[in-house]
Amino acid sequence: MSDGAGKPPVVIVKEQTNVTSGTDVQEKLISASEVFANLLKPTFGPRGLDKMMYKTDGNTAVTNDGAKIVSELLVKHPAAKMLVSMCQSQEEACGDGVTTTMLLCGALLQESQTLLRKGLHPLTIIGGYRKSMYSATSMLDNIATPLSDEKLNSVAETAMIGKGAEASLELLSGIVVNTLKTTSENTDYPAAEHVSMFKSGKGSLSDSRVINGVALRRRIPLDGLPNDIRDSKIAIIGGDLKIRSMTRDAQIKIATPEQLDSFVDAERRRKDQIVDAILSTEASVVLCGGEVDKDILHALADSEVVVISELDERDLRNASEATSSNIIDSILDASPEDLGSFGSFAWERNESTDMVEDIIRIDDCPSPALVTIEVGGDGKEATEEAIRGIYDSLRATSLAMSEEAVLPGGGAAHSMIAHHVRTQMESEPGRERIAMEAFARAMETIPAVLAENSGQNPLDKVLNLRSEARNGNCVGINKDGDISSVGGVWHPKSVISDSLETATETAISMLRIDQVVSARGD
């Protein structure tokens, strides 16, 4: 680098860095984003193809999750980057809508980058863009539609579609909905991280069903423990079940029978208070996050009482949160506040060929904060699918419930913007009204992914959505590629909001960049 000509040149960087400026900047930029976005198209919509993604380690997994996909890709290039955070902030925010948002984002920039051609001034496309986002955030709520039981069932089955869960879409949608419906009666709020996920690793995904409880995998340590418990308390202990080892070595020097006799008898008296203490809460299962004493089990297992040792936290909080309990430090301090209760308690017995641990089921819980999906299916990839597209219908029906409003799919909301927007543009007297309508021709990607995806001319297709919706119908394309009135898809507004403003604001940021300075040389 140099301060000025004929004059010795100042090196600030390595000799190896190269330094990029100008509209080349962009150029690289949208490219990459470019790429990006096709990778992800042929996944959108009812019709969507999928991926095959074959991991470093050999394994294979096969998905059109949008937010799978990309969490999946190594990506080296720094657009790419910035496309994977806009990814995941969408996932994190929505847990659905991120293909939307990655092609959103992807045809924003392409359309920048024909302005950027003719001479158009990257601060007048961002001013052109971040008006439009305004209007269109805005125009939202004139095409929202309340919340109905009918509209929340169809938001359960939108963010299914496609993925692996639709092989049995009326069932599982309707789980998804009465598991929300019941943990929002006995918790502030509706949301996905009040249900807990079980691969049952039997049947077939349509064996799926709720457990108005937990369940979990772990050995039952006796095989003459009591099965099928009804209506009764549970004890859940985050220690040990044991006497207390000492934290400093310390030698006993017994010098008679006697002496013996009464240090075991010492020991015997402390295990039978534990016991007497956890007979008297009248509990029939107790959870325990540590070990168990062997004197102990068996003399619970003697008064019928199941002992369960060594779960993991997240167990433990699970099972708490259902029978409404609390994890007790120590049995002998329990009180009968700290009780949860469940309506049955089974336990189901794997052969020696199968899986190490037993299924258990705390299950008919009577206000259980959370509550269990139990998937059925081999537990593989299909299964690992399902259970994604149940997530992502959990957390987008949750946000319909908190919302109380919803927004129709197959890109009806998209091209209601796209008019919206070039309605607004007419009294917009500079440049940015150019802007604005590379905007409104962005919004028009998604109809015309859902149209080509279904093997439909996509340009036919949205020139007929522009003169729909300028007569004021809000349709979109149906999963035959065909305008209609989607009345059975919808989503949550904050979904189709959040990622607008996202994909916006993520191209406003790369179309900021002047200078790529690489220390790489690349």
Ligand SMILES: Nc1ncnc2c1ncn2[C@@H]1O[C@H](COP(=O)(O)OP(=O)(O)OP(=O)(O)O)[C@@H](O)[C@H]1O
The other form holds:
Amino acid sequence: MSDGAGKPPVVIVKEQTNVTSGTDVQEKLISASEVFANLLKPTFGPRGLDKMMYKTDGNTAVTNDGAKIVSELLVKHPAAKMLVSMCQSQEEACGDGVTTTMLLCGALLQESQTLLRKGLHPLTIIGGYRKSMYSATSMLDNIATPLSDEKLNSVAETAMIGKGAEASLELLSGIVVNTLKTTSENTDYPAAEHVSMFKSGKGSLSDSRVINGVALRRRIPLDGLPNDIRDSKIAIIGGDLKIRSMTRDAQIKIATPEQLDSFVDAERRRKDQIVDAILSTEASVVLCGGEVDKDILHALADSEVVVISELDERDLRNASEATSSNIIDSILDASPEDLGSFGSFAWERNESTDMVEDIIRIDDCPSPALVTIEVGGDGKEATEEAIRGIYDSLRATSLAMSEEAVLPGGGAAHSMIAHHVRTQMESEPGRERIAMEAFARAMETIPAVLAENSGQNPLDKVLNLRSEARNGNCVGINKDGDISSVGGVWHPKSVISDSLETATETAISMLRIDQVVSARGD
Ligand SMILES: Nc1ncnc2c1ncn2[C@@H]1O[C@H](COP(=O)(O)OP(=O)(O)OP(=O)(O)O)[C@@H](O)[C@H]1O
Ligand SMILES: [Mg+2]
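Right, the form predicted on its own is done, so what does the form predicted in complex with this ligand look like?
To see the whole picture, the full complex is given below, headed by that same chain.
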């Protein structure tokens, strides 16, 4: 970079550095967002198609989920990186509405390109966009409808639609609502974290079911252990179930056979102490994170107590939440309150494969703070995609339960926003009015893409929606791409309002950039 005009150049960056200034910057950023939005566009809505993501390590994923697609893209472009973090922030906040956010941000930037070319200053566009966003979010508060059981089911279905889980929509949406209702009775608030998912690896999606507890994939250590234990107690131990080994190396010199006997006896007594401690708790199942001593395992098996060892931390935590028990360090310190209870414990050997694993189900827990959805299917790409759909649905449904307010989907809410912003713009005297009109047009991208993906003409539909909104009708685009009341399509309020705010703020932060300094020279 140099100061120019006859003075010696002052070089502050490397020679290959490329500096882009003025409207070229926005053109560059806007074209990146256009590419990104066009990538996600065909996946949008109930008629959206899937993408196959193929990694260098050979792993493939077939998905319709915006968050998954974005996370798999190894984007290099700095503008695209901003868009990736925008999508991540929507996913983290709501778990759904990622594609909507991307489409809105892309549309806002494309609209601003026309205005910049006309000579409007970026700050004027920013001012207009901000005004529109504030007025739109307060309008959404007014049109939000109170939640009912029927609407809650629709929220669960809407978040799942278009994804692999749609194949068993009714069954899975019912499962989503029930699991959240069950766990919210035993926790402070409804949340997707209170529902775990387990791939059964067999049958089809329609075989999915709820386990009011947990499912574990582990080998049952001994043959002949009891299967199908009813209404009993469980102990969960974080560490090993064996005599503590010495932290330092020590050599014990044994001189006589009596000394050896007493040494072996002492060890046996300590093991018996552990076994007695477990038996006195009356637990018939013990889960532990570490190893289990063979003698202890056999002694407990003789008393019909099942021990499952080397479970990972997540399994232990889930089991403790499901059975209302505490994870204890040592069984010798266990108090009765540390123990949990379950209604049934059973295991099933997977005969069809040569895997050395059993599926262990701890079910019918009396007041579970965590439950499990056992997802049927082969456990491969299709099941993974179904799980993403169920997860989106869990997130959206739990938000709706907390907020107790929902907004209409199918582009209806966005078409209402467009109409509202156009009305507000009438009382705007300055140039920001032009940006508000652009904001309103950008909102109509949502119904337009829904119509386009259903094979309809987006322009005709958008014009019809405009006149419907003028007449006060809150209608949108249905599954077939036609204009209708989209009665069964609902979203939690925050999915729509957060995506609107995130998209607008990202578009604004891109419009604020006036120079791109690329050390790579591109
Ligand atoms: N039955 C339906 N009829 C009409 N529109 C629907 C229907 N079901 C869902 N939609 C609409 O489809 C859109 C959601 O599509 P999609 O789930 O593909 O994208 P997203 O939720 O924005 O992103 P993602 O789910 O990938 O995070 C919403 O606007 C929603 O209202
Ligand atoms: Mg969705």
